[in-house]
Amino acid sequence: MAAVPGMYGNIKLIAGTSCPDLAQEISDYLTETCEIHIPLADRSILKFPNDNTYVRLNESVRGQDVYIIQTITRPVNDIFMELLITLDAVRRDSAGRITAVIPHMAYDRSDRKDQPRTPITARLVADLLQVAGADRYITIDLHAAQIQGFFSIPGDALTAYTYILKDYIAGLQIPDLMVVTVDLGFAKGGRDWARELDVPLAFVEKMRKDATSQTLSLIGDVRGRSVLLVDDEVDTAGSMVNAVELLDREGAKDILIAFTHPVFSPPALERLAELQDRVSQIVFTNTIPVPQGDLLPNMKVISVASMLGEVIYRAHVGKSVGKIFNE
């Protein structure tokens, strides 16, 4: 596809500190789907000794269509007040449109008033966005849909399993397959996988309580089946490892794992590692990155960059999103 000029001059790409790798590799996606080269903008962000962020662009974005890519990840509130600073810095450069780039958007397990006296971070963060000087965003599988209601400006909320990493696990025509979801909260989603991978669907049921979750019961039938265990996220790996467990409790041939958002808070890699044994692949996405040093054999990283690429390049010459995920 050759280039075609948007109403908001041409792309921009301004990459935050937490996803450089990422942010190149949608670069260079850009620059082979456009024909021309869109390289990352040049920019300095910095910490000054008081512990204050610093951001500058070396260059104008006067009238450009500008995207910044930021992943929210540790240390999650300094990452995101960098991304805020860097909005009202393209802001105040006169930009033509800004679009926050957010693969993992933190907070978005705060999306309701769960118990009294308590906040609504997602709303929060949504809010902070907006008045930072985004006027739109682009993010991967969040948490829960209604947070989308939360912005006032439009964006894409992405779907990484059903497109990228579907693509993955069909490719390996794994016989007797059945997808599990860990937990009731993701059922839907464990409809899309199924419907996706035409097969059949089990859910996980379990009772949370506090900062742990207690396993009940499995509500289908895995017994001498292959198994793709599937969540949108895995944080500290508790309720996998006990999914994990349920599952060969109940006779599951052969367990997988997949999951859009590696989290990954300790001690999580290291629930994983004993689940070696048990767990053929465990197969995830690079919204947020993990040190090379940090996988596991058995695990797989799959690119968002190139769906990432594509949503960018579209919204910038005004062709539809949607249809890429229904071609």
Second form
Protein chains: 6
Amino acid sequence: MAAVPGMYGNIKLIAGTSCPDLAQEISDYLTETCEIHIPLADRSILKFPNDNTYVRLNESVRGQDVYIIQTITRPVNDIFMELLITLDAVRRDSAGRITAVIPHMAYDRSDRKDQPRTPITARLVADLLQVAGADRYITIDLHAAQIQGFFSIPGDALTAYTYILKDYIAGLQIPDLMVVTVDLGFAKGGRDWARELDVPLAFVEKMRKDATSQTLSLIGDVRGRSVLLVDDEVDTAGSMVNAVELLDREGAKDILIAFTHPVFSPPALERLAELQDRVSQIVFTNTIPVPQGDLLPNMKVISVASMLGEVIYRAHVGKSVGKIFNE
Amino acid sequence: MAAVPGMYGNIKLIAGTSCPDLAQEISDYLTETCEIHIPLADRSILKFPNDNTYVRLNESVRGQDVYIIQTITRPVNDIFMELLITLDAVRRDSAGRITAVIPHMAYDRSDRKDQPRTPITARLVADLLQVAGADRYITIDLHAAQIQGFFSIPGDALTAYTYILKDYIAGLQIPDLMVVTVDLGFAKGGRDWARELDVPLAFVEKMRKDATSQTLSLIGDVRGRSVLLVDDEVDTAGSMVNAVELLDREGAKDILIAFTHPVFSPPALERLAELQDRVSQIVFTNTIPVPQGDLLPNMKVISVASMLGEVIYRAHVGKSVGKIFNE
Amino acid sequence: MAAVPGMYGNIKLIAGTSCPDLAQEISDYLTETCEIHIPLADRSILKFPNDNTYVRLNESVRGQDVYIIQTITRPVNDIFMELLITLDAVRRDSAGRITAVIPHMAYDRSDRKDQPRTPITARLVADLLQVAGADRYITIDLHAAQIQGFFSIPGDALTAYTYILKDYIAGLQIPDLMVVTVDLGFAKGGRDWARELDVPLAFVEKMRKDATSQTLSLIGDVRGRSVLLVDDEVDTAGSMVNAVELLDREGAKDILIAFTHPVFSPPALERLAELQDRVSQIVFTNTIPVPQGDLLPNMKVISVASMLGEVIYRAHVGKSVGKIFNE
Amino acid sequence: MAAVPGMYGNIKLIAGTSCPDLAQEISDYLTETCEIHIPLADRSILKFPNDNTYVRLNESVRGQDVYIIQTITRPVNDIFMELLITLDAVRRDSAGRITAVIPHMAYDRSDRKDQPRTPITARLVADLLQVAGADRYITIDLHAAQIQGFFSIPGDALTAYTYILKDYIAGLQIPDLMVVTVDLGFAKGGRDWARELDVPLAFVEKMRKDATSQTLSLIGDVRGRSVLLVDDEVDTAGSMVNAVELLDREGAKDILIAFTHPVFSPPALERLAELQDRVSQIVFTNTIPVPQGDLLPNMKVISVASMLGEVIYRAHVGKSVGKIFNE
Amino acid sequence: MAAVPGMYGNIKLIAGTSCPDLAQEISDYLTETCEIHIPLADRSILKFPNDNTYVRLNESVRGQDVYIIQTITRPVNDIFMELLITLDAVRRDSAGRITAVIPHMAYDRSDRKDQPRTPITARLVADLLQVAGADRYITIDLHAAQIQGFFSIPGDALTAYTYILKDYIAGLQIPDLMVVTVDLGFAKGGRDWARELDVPLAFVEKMRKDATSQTLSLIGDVRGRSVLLVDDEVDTAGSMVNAVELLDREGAKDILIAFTHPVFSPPALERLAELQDRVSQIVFTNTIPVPQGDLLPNMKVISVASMLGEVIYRAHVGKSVGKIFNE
Amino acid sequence: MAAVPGMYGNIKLIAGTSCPDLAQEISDYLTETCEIHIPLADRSILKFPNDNTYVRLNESVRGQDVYIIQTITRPVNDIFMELLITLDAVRRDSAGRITAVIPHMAYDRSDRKDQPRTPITARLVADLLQVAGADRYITIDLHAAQIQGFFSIPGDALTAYTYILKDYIAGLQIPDLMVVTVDLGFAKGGRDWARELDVPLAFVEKMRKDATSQTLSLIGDVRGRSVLLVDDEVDTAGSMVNAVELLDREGAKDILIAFTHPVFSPPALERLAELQDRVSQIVFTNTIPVPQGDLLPNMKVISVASMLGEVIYRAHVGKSVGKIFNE
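May I ask for the structure of the form predicted in complex with a further copy of the same chain now, the form predicted on its own having been displayed?
So here's everything in the complex, that chain up top.
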């Protein structure tokens, strides 16, 4: 249970306010599995009456290998600024190395200019994290893999699909399974799922007719099949509901849903509740915390804590991270 | 009324969502006084269901001299991130030069490490503005003048005390006037007020005994005097209320209050309402918008629009800004 | 025909060695359509006996608005280093503003780490261009739109699909047309094509069984349809040949091929020649020069010169570029 | 007495030419108290006939944790450039980490633009130190705490007031003591002194009437009190002399003077000598060396060597520095 | 005589304290030859009692094209820091473009590590100039041409040899002339002189036997020749004296000396005075001011003012500088 | 044979494709002499059909002290881009420290602007290496020592003259030896050779009459002497051939040639072959690989592997490198 010396001083875990349970699980993993006893560091985070975020570390991080765990969820700008301010505090306390652990990355859907005169906020986010003091980052299932290239600092862009979610789905041993993506934006993600599970693939295609209406069509054939409907995240669940209705009409036998990030913007939970009859399971991770009371009976949450804990451990001691994933 | 050619393309004003009225007043000043017809640029700013801020410019800023007007008020982190994202959009649209006009600067009270392991958020803010694309900044009455040095980009750090507020107070021609500062943090600001008005000076001193209680004492003598109680901003108004009570006990004849930034965090307005009997006037600027319905009868709001408009005009055409202030 | 004054000095065009004809066409466009007489600047580019690239400008670019036109094609590293060295020469001659015009961007397929321990060369390329002196870039049809975010300098990432190629295809007025993408990587590009032409969509799916073999399947139905097979570029044409064969087997009536970048790595031309009977037209642009003698009878080359010329003109005089495309 | 392994290689102390005695004292502290035998590194510093400063390290610093000790005193620009050049030499010899130990920071009175068109030299100094190679800095009693924010590198901005000088003054157990600041610029510093000693506070106020004359007035009451007159530094001692005279007239019983930095620009020593009768003690530190022969009988010098030595030790081994100060 | 509009606002000349006469000559050149009336800007430069350099601009440089003229001579570090501080003041006043005009560059003899653990101060100087705010530089006869590469900002590294000094020497029409360099460090400079004048070349070789003694030998034959002894600068004149003695012994008929920078560190003037009999002319420029009273009868000073003035003019209006030199 | 712990994780050697044999020799040196068993890391480097270079590391470098060995030889741009791409891959895999070991630096002859409007490619190269991820560099015999100053990262610029080549030549004990440089560009290098061997010195001077013809003359006297003709590299060997012919005519008894870098651009080998009768030995290093079959009978190759291996070892464990060279 003694501290394992790393190359960058001792390890230190700091939890932001956005995912305290996940942070505690990571701490537990390091203690129990890696045998490094690392309780979450003591820190104060609060808002002053003037709505200014304030952060104070109550223990020194001088010369240490610091991991700040903060997933980006609502209130998004508050949570993100809190992370930047924490980075500044850690940097100014002369930390040895600083890694921002961001299970759900900020603004990763704003990853390109698809209209003139728009920002690329995901690149801005990468720059802000660096200027605030991050030396490295760890994240899970970016909306586009290219976002890795927005960072000039090194990082570990992990995936929950093939390492965590796929294992669970494969374990269900569903006959006549087929993968369908909610839209074409996840076409390559769907192909990866289909390849891993060795099953066929189809797509729901969303055609916007004009600014207000759209029609859906299915590319491929799902008749008589159990369908695994996949995406990287569920936001308001509007597309998901439409896709389920379409699959229903097209003769799908059974429907499961799998994705990484439960963003669940209103009225996502209401919409998903209405799908209870048609969807046998909704599987996702805890990159974003969902209150226990909000979980529906057909929901299954799979924790990313051991994955993140193992990557933090390997990053700290200098062992290959790639070895536990893609190879 | 034709556009005046500047060195950096034509002028363009973009208003964020935090102070639309002030932005419109600045536009009016430029049109009416400087004879440059510059309506506020058409832009869309909204929040997606997932709480992500989105900005789109609806007219091109290519090669132009852009001024983004956004004061920092609550919700602070939303307003500040909106500014950063707007900067990114403007920068990526190949603007000629970008000036962030921030009447009330973000986080300017977090300007030093007064305890170990805290951030210097005001410096972080300066860095974030630069990395997001600001080439220059314009602001009013920073909490500490040193914050100018947090920026490596040039800027115009203006003051409302001696240019706007002082003129108003001097115009009242109050006999036996005296300046008192709310605490020692504003001692030098108080001295500047006293020098400009050529009246004596005293201080309220706040002594924190322990974490929860404090006592106030007055350094100087106010008996029989009309007192101008000054500070840079009023936040919750707690110190202000205590200072008024102390001045009352110490025999002040009449009390006026003057400051630049009406932060007015709850319960500031309730507290100030209770001072109605004792305070003849509360004078401040519109660097932060206060809803018309919240204004008390003894409040006087003086607009900074003409000051900002004039500085923007001079910055655009390359005329001295210093000449209108300190010289 | 007099020079039009821009905000950044006079305009100057410098052609690298990779696409002299296209550069000349752009110069002609500016002269004839925009009425700015801008011959290509006189410069010397050569290789020393020791294989070192050497660049010398034979006319001054001091204070001017310089556009360096260099598409990236084979020999890729020579062409790219030549561009970087030209940027350095232009920068050190005190140019006013420098835009790298790169019709086909370098290394844009290396845009993410899809395996551990690989580079993200497209981001590296963006950084190298900036450090060498580029203030802006102009490019066409990036492999992934996210690559825009690899640049922190502003740029114009244009598209030939909807502005040039689509107009041509639409003009053919082909009945019962359908869009098919060569693989799922271009699924969203295919959707854009289908939306613009208002026709149905299908996909060829490439499943790699193991390292050496793969099977193709079609998602969607092409029977009795004329098919427009689309992608962003054709490299060795292996996927294209396989897709055509599959479409043939699946009953497509007629096949056209459209893409932006004719990379044409060997044996692309041989393979495309063998498709002569089955493919009625192969339509692409001149972002990469193809020798006149290599063109097949069913090939149609559409020039991007007027598009690039117009964008350069608008960038120079500060007019909206977005207006000619997405709006 | 064996070397203690730190995280950044072995520790190395390099003394500039400005404070060799203090540097030796720090070395002695590390040897005697921390049991790390660290003699000052062998280096050559000289001026060439052409007045160019030259630095050469006579022992390797490769991979080591280097502390360059150089206080900034007259000749200021020579001493500061010597520090920058030493940083460059250390950096280019591949040091592991470089800390600039600057007991009296350069140009820290030029910390804001109080008139138009002036520099903020203290920010420039911070940037120059960073570009020359400093990874961290250690300093004592900055003129304004905000100067910490001029650095983007982390640092330890220490205080001699509450840790060293206060202990000494408190030890004198002077009855009826009161703190008075020399001017309002040190108002908050004075409050900190008063709080620590738990005694009352008053201020000398300097009113400039015009460019050449000024009057002094006292805010507060010192009659019958022993006065501790405080400031951060004494430069020409003009303000100090005037303050003593005023306190005398106002009936102060006894006067002591305490400050951190003995800048002592001429004719400070002459002026202080004339105060011999009225001032019982003048207490300051050795952040700036004062020749033994210049010391007056009522002067007391308290060394900062153990404070700096302890901070260097803790920075080297990664222990909390905050713990020895503010907590 | 009206101001000529440039691309970067109006031109502004600021003289530091090191070469006021040269600065005035440049101003005169611009007024008389280029017909731009540009008096030297009003500025205050002084030293505070604490030896801190202070700079204040007394007129606005907002949006203007500023040239700061400051040669680096003794006291070197004071003069150089004054330049950096002036750059900061100009930058923070929102100048449009800033060029540091440094006729004699700082520390240009420290241009490489010729021993371990030494600085490369000339590179440091380039970095410091950039971080302080210089956008461009202009200088004359760098000790090594490679120092241009120490700057990442563009600049004009001019030469006085072939443009100014050579014309003068050629005008003397000396028969049997020969060029000899003072040491091998100037071998290539000597070759350029010899080529321009189309005369033979020889070298004095300085062999250091040990730390204290050295012997000189001549490579080449000077018997019966008039010798032009050349170098880039004369520092203490020790080498020059030795070279003259050697040439004398070797049978040179007459000796002239030519160089650009009269550094003249003591006892240079005494030594040169002793060469009066043997040296017919000592020709140099005014890149460093030499007091009129120090000039010897055989000295000839050639001004660089018209060269610098012409380059400033061309840089301002965007005309080729190269055209007046090397082509 | 166990791994020696360094300060930056374990050591890792990665060989590019340009000098595999030298890389293996370095690995052998570390294994055999330093007793650190470090085989070359497993990596894949290839070119895709579209001529894009691809690099993949097949083992993790996380937290390790990585040395990438890549000399720059033809095809120069391919080899250099391969190095940059490898740096990016290593950096993104979170290496602890990265050193680029470049025995023959890229573009080091383009080290200054000797004509207007040319690049300084050697500085560009330094910047590109840094932006791609190099923390340090190691190189041998730069064309100009000033190129060290093009890097802001620290590095070890080694010399083969005095450490390797000189020892060999001295061991030959040639009577009446004399050093002659091929041209004046190597004058100071020649002087160093002459000093080390304690023999006289002469120069071949190359006078370009016009663009196509040149004449050679000898400065100094070689009659009856054995001549060591020296330079830093041999490119096309044209100058070398001319120098040998001139020395022959001038009566040199015997001729040896020594240089560091065998660039050997065609027709260097043919030219050198023709000198077989007149030149007794041609001595150079293996900084650039020469195929065994190309070596002439009078050629002697001296390996730099032990020098590089020793420097890598010392850099890794933090021991002085200077001690093995200049002291």
